[in-house]
Amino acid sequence: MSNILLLEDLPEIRAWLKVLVHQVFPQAQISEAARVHDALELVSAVKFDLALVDLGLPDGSGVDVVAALREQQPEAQSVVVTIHDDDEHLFPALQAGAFGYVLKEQARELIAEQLNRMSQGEPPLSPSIARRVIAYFAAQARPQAKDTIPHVQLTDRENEVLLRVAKGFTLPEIGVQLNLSRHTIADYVKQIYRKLNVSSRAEAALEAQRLGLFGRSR
């Protein structure tokens, strides 16, 4: 990688990434953008192998990047680093051409892996959104009858705890918000995990979207 473009509007986090670029592509030169505007414009001028791009931006959404280097310069590779594991931030990213999906919350160590095994052919993947997209496909493949679906049934304490971790509390504040203490707090999240059979946070908010939980708190 000679050329690499990083799209990202916070300082701090632009410049850990930048680390970490380095770190992989070490004769990489870097330009760098805070917002689509610069970003599209950069497109235009220069030749990018890689981009690193963020979704949520002060004037628009990384995924219009993404899709202008898909267009501008198809052999160009896009990778999405971002907050958002969502549906609806990740099938558009991946259908405006994202090449790989990496969410900020993962270790530093283990995004410079994924970014590494790119020149073998590998898409970088968080492992919660690589499940996500096997079983999106799976499922337009062989749809899934409702009442197949297994029933999870938590109390509204474990309901409480799920949508703040699924909202991105974390464990001390949410034992401030429900006046408990962050060992309860861990110990209902140990739980709702188990039933629920999930191992991140990631799963946990997809879990929570699919519960109707965000519904409810509006």
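Numbering follows the first chain given and starts at 1. C-alpha atoms forming the largest set that superposes within 1.5 Å between two forms make up the rigid core. Just so it is clear, the structure is predicted and the values come from calculations on it, not from any experiment. What changes on going to the form predicted together with the partner chain:
With the core held fixed, the Cα of Val53 is displaced between these two forms by less than 2 Å.
Superposition of the core reveals a Cα shift of 2 Å or more for Ala204 between these two forms.
Ser126: CA moves 2 Å or more between these two forms after rigid-core fitting.
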The other form holds:
Amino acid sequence: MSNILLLEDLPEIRAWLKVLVHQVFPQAQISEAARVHDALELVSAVKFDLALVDLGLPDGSGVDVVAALREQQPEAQSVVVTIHDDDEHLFPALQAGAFGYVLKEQARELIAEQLNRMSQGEPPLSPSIARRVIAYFAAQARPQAKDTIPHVQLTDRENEVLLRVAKGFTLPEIGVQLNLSRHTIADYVKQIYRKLNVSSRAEAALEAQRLGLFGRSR
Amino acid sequence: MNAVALLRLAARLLCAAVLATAWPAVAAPPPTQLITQALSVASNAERFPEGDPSAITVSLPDDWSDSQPRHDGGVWYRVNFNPGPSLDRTDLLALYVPRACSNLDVFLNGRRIHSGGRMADPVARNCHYPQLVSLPGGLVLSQGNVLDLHVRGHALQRVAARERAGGLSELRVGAYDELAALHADTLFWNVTAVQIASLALGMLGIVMTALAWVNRRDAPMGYYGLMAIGWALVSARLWWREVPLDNATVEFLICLSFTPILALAVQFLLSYAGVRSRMIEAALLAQCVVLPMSLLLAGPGRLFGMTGAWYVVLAAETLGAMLLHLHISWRDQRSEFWPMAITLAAAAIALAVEMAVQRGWLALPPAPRMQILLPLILIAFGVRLVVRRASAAAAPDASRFNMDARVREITAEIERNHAQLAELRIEQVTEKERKRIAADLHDDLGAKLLTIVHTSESERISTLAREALEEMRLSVRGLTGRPVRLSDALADWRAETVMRLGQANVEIDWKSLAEDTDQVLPARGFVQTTRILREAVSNIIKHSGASHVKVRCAISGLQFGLNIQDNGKGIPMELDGKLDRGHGMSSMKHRAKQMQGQCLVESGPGYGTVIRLTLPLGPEAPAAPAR
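The form predicted together with the partner chain, contrasted with the form predicted alone above:
All chains and molecules follow, beginning with the one already shown.
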């Protein structure tokens, strides 16, 4: 990790997070931003490897920054750092391309561990997020949604993992149940996040096109 | 005018007319002599021209159009009769002449004994009047009585209708009383009935015209009323004897009157069906001019031929209007169709019969049935029209009543909708307010607590702040949350519990429900249970020293049960025998009670702790969120 974006509006928390990130990634260059606007400028100027993005910001939502990163720097990993633990807030960020999320109030060590894991390609996945993902892909697979192009589908294994997470099993437990390594399970989760993003983007593009067509026909 | 009385009269007349049709020949009593042969001479002489070589024997009834074509003027008839054995000379005798057209004088044995009216032009118009002539006893001989009848009439060509063409019917001689009865009967049907019917029709017409005058929009009523009046007036031709105009003029006027009546009939039929055509109106008006002109051009000598032709034209027009009317009413007003169809069919049949008579295809009927039947039909239909209009006039009251009820209904519905809308709006506003409070809590309180968590020097304060933050989040979820599916809740609890115990190196054996369930927990129930479970897990991690935890879930009826058992050292008793308050047992029990549930804690030093949580399920659970 060489370049890290830190988007957080509360100065104390930003300072605290900066310290934490330094501990986890001692070599990294950290760019700080307190507003969406500043963050978007940084995104278009600097190449990042990792971005820690708060959601509720004074001039908008961190989801926009996540989307911009996904668009301009597909290699960069976005991680949502938020006080909101509910999927209502998290799911849009994940759809926009976030690779995982960290709850701000967690203990320093826990956050550090989660960041480490994510940087090694092991994103977290909670039951409620898993249920949302399942519902989302179920809706995509419905006949009337067939015109969504490209049509992204989850593999059976990915579905299996999602179903088990949704039932409350932790990722290590699922690894044991399916007789798979921790690494393989993590790959599945990453794949699920990617597909969620790809499908969501396609859907968004289609929706924009549809709205555009309506706009023109008026 | 009393419509019901009129209707009754009309019904009675109709009955009588039908009866008369069914039994037309009221058998003459046997003693009367029927005379069906006469010596006939065409002559206008004052007396029977004795020894005239042109005298021929004709059979009676004698129709001049057959026996004396184109003859216009007088014809003498001579018949002989003997009183015979059945007739006593002392009886009052009479001669009965059912029809002598247009007028007659009667001579008995050379003496004039009867005159029907003027014999010179304008000749009295007696065609529809039966004549009863009493034979004075002093003049009747026991043998060889001679009756001379001088008939004045008009050629068929010079009249508009066959029944007004010259001719003499068969004769009867007999007892006065019997013949008088016969005469009265025929007189009633030929004249009186027609007069009554015309009178009734005329009065109805006046009433309808007046109604239409009051309500100008009611054009059909006006047309019908005028047509009825017209028809009643034209019926005068059947009973008005001493018209001070010569025959040609009278016949011309009669013909003249039919075009306006037909025009009114057509206009009625069309306007009643809701049709108005300027073209048809103009054509009808033009016809009122063209017909008299054509008659004038043809001259009085070709009147019958011309009227015959016009009759076809007018009948065709009437039929056309009838069919158009029926077609429209079949399409638009099915309820009006059948009464109208029956009326029009009856009228059409009457017209057809009349045409057949005029053409000579049918014999002259003994009584002018059409002159009674048609007015009766017209009266019946007119009364129906008036009654319908009257009920339509009464209808606004009824419809206003209905309208009132409908308005009340709709008002009630609007109020209901309004109330629902208000409720919905309150719900929306409440929902929005909850979201705002939640957002404020996160942004404001959440941010401050977060700052404390990560900046406090004291680990204890950090932990407290973190717990406060979690509490706040749960509260917000309870505030905004929807009911949670029980299986989803169990998944969330499992994931969190397994993770926390795993980090604390405590083994866990969690068995959820055997099957997925669609049961739901109210948001508040979910939040409270989450807190209880979290507290229990915290206790296990912090105080119990347990190495193994067993969690079991069950649904029995409308109860959900959650058991958490550890193999730790148990909760120490306080001096009063109660479990240690420091372990948060009382808050767990309090939360369970809030949900109408129960939280039992069994513990003893050395054999661990069992927490048995029982909650009511289902939408009727009192634990439904108070939001």
